[in-house]
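One chain comes next, on its own, written out as structure tokens in the form predicted on its own.
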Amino acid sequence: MAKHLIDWKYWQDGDIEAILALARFVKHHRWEYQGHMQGRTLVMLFQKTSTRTRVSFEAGMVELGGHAINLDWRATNFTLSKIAFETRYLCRNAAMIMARLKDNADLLEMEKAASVPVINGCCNLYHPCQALADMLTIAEHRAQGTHGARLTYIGVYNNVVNSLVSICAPLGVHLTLVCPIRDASVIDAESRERLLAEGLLTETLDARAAVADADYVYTDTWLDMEFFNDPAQREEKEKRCAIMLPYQLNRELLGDSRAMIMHDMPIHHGYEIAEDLVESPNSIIYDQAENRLDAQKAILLHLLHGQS
């Protein structure tokens, strides 16, 4: 069983497939769990903002019987201090911390210093936490389960993308990757092989033909959110905007596809996703999202207690 969860590139597949079958029997049992958690606090660290990634772990840890702190990265001593002296302060304060950070390299230092279970609640390399509700989605919505699903991603190539290849793997479903924007620095190389080399990595800029045999359509946004009303990176977003336009996610690029529409929020409706889309009968976005409280429960479980 893995202490941490940086990323599902360093779980065995075996465990990816054992919280997936958690997360989706919490969800259907939720009464089962009220006090697994009891007397226990997870502290949530947050240098990046956040909606849901903070209502659902501070929802899961009180439904299951616990406590969570919020900390807001600026207000803290981390500004003033090194990273792993005060996480070795919040280990003794907290059984699990959560941390939503800018950079992997400041998680991996946190996790070092660690005696509690860490979670990467998001940064720049990977969002583990998204994609286990991304499959716990497919696989609510599928009756054969996230096995031979077809998923398509239209975006920029960026930490969602990541944590997808590296989740895609042990858990059967066929990634189509449509990214004209991707840069090398952020690309993990190690799962990508991996999926490519098990034959479930297709890459092309023919977003058409993408989403003609898709069973999931999934989009994000095209500039990190910290930056999206950021006036220094108006330049940046004007660039990038220029490329995707034409990758938007709209009724003309899907056509006649019956494939179902994702995305991991927040919505930037007008670029990345037409509006119409995000309410139409094949958009599934808000079972998505509600799908990161189970899924968090599950990891929360999982790392604390082994439960799989």
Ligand code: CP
Contents of the next structure:
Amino acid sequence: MAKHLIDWKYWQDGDIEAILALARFVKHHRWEYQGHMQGRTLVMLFQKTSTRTRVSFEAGMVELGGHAINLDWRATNFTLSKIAFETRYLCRNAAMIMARLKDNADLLEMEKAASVPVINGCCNLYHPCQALADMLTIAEHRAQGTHGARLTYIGVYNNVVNSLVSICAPLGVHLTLVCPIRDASVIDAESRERLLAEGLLTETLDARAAVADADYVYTDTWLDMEFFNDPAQREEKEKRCAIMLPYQLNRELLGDSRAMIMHDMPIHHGYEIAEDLVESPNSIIYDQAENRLDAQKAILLHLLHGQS
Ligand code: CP
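Having seen the form predicted on its own, I'd like the form predicted in complex with the ligand now, please.
And the full complex, kicking off with our chain again.
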């Protein structure tokens, strides 16, 4: 049976530690892995827009000696048929599937039908590839590695938060959440309970105290990217902006904090983050985005070859 990556909560802690170590190794021995995907095809299926996920998975497969096919959901027959039927067909050609689907339930249907590994490229509930790249960024930046790092996330409780919550427990990161907007249908209660039980989760609305306590401060979009420019979502966007604007990551909020600035991109400057912080000396945003490449190479190598 194929192993999949829907979220880190479904993986063993030891495998998560091992895959982070592999990502670090691959990054520094890039050309040793040139032939590892030779003759292998990754199918990438996108129901939503993407820059980083698309580019980094395709670049990763090419650098590993394989090939990637990009499918826009709307141009495929997934629009006409059952996910299970189309997935079973894909598995006759592809060594792996990376899918960015809107609904986690559709992704689980794909996972159930697939005989090859399915990687979640971001759904409404989880963004595991981003979370591994985030941990790789902290591990590289901090001499002691991830264990003991203090990460503060300021924003809406969303899919990125769920995967951070899942991955922080095995990697020993203390996470402080400042999330004035919390939709119970989005929150993964199981992962949250685990992090709480391990004493690694603080939840507060005191953003200043949370920043003062942080080695890393992370923010993300206030509205799902598919809705950001949607006229039908204007009212919801305005409502969220009114709640979230006092929590914007800017110099005033940071005060004299020396925390490093993180953002998973795409950036909506003037909303969740002030533009000057993106390019500030403490920003590690581009390192974080670059790390998608090696984090995902490690995921591909682990899922296809069992490497760790
Ligand atoms: N962070 C992220 O997933 O970027 P894209 O939406 O551009 O792929």
